[in-house]
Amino acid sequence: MNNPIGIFDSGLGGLTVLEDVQALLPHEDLIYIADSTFAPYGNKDSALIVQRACVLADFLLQTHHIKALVVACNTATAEAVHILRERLQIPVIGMEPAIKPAVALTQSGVVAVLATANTLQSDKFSKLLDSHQHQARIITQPCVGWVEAIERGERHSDCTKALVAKYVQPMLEEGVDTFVLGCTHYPLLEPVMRDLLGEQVHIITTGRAVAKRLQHQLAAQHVLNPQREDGKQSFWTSGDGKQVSRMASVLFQREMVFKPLPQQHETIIIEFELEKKQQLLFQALLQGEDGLAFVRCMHGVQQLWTTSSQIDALKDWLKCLPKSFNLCILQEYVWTGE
């Protein structure tokens, strides 16, 4: 079966997973999305991450007819992979911090897991941590600023080296001898980490394990690509295509050209006013609309989030609200980042 495999991340970090998939499955066509407008996912609302994951999955399915989806982001996996698996009829492969091999590898009995705050606070990660907590002392650390430094192309700057040392050095003093990189961006900082850690400390990534799991599921469904020639790759982004292309090409030392996602896959925000006593009921109504939109409050202003492909259906639905809802739309605009 020569349908492509879809891969997405909030930015360029998931390309580390794409490289592992390509190495193991060189004959497969791969389509990658960097959701750069929303990067990093690690500090975003859970509902927003779920919505973006569904939007990107729909694009890959409807436009490219993918046969499998790789969620190459630990945060998106923690927040959205269960929903994607419920919605999609294809294999969905997520990321999971490699705590099990780390616990087996450590000699000091102290393991560190570096990840985003959202990943570390998720129920999925908590269950994983609990299952191994008795086997070693496991220290968790959100590494604020790492993803942003990578996305700016500042991996080897003095500022980034200091930022890496800020989180890594105290863990060495705690006796950590095995580091788990629980974010797909973090392998891009492995050379900087190695300068601090030396060769005796273990650094574990998960991209190859994900590639093997993908290979196993494709083989089980008899959909591996039978062609012998090298697979093709295409790249998409919700951000500035030229800027993302330039940064990806620098990071991975090969030319990558990112095309902009079609407008219908952008996120639309409608600001509105609603009485406080009606806000929870309104959000409950929206949650029953199969992910049509979600509501959050920013700076005291209620915002309803959806996509341009759903906006007409949403507006028709809003018209059907009981007249007791005094909903006043203030403005509508396309997300441009915060």
Given for the second form:
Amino acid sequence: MNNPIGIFDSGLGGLTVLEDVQALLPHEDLIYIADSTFAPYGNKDSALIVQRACVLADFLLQTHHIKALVVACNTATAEAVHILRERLQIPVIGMEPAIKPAVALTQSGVVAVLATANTLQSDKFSKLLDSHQHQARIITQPCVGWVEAIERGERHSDCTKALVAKYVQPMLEEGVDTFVLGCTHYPLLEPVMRDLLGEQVHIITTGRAVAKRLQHQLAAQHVLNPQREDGKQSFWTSGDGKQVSRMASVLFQREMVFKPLPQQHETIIIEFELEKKQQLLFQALLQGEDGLAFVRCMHGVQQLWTTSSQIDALKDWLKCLPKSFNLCILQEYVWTGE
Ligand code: DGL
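Next, report the structure of the form predicted in complex with ligand DGL; the form predicted alone has already been given.
Expanding to the full complex; the earlier chain stays at the top.
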């Protein structure tokens, strides 16, 4: 009941959701993680996003004993929420682009959904789109560069304004009168969008609806925090604590101190060679090991991705592989971003 709520995103965008949660549930303690070393998620491998989501959820559970998890990231929700729900015994609340209210609001009959490429390409989003496609014309648009601009603390720069206009202007010309912000970073650009779009156009965000769903779930489980004083907040990041704190304070106009995540949550890469004919079987065996590692091929090199906390278990598993696998380890290092 007094336990905190965990919230995570690839970076600082999820703080827009944290603000909505704080406004609705001011007595709850909140723990936020910005997975800044891995931001943006919007163009990363699905397997990496799943692994990061599991690592961050494990940290929040094991270290902070959270009573609920908010995946304050549309991309991570699209890729990983079903896996988190299978693994965790607590309520897991995800984001979903608000297409339903948008098709109800539009008068021109043209709606735009702005989100990351990964969100728009996901199966989860395709299903959502299919269920509303007949009610309005729905244009989808990945907004390349928006997340990066926000992570640099640039909400109002000329460069950011130009980047916003690049995507939004052509949609106005297409007759869009309702914009759905399907990425938790994008509400930070709402003032710039508003300047371009004027007051008549609708801009729909999802944070408040997510906060309400969270409230509903906590109430149903009788675990709302009964304390009368304001909840405490703490902030963690896989990136550089000082830099992330500075950017968060610039973006949100209040002091937030981000602490670095403990080292066991680092991502370790093992590069290896394996004959082509053995690769599929190897991957199938690994998949049965529930999040121990995943295989990625980068620039023609086979890689195993895992975390510091799993590395010993992974090495033990590799040792137990049948002798017929001619797996040859080339090198091992900590991933520091692409
Ligand atoms: N804020 C996230 C989202 O809602 C992630 C954006 C990114 O890292 O690309 O999709």
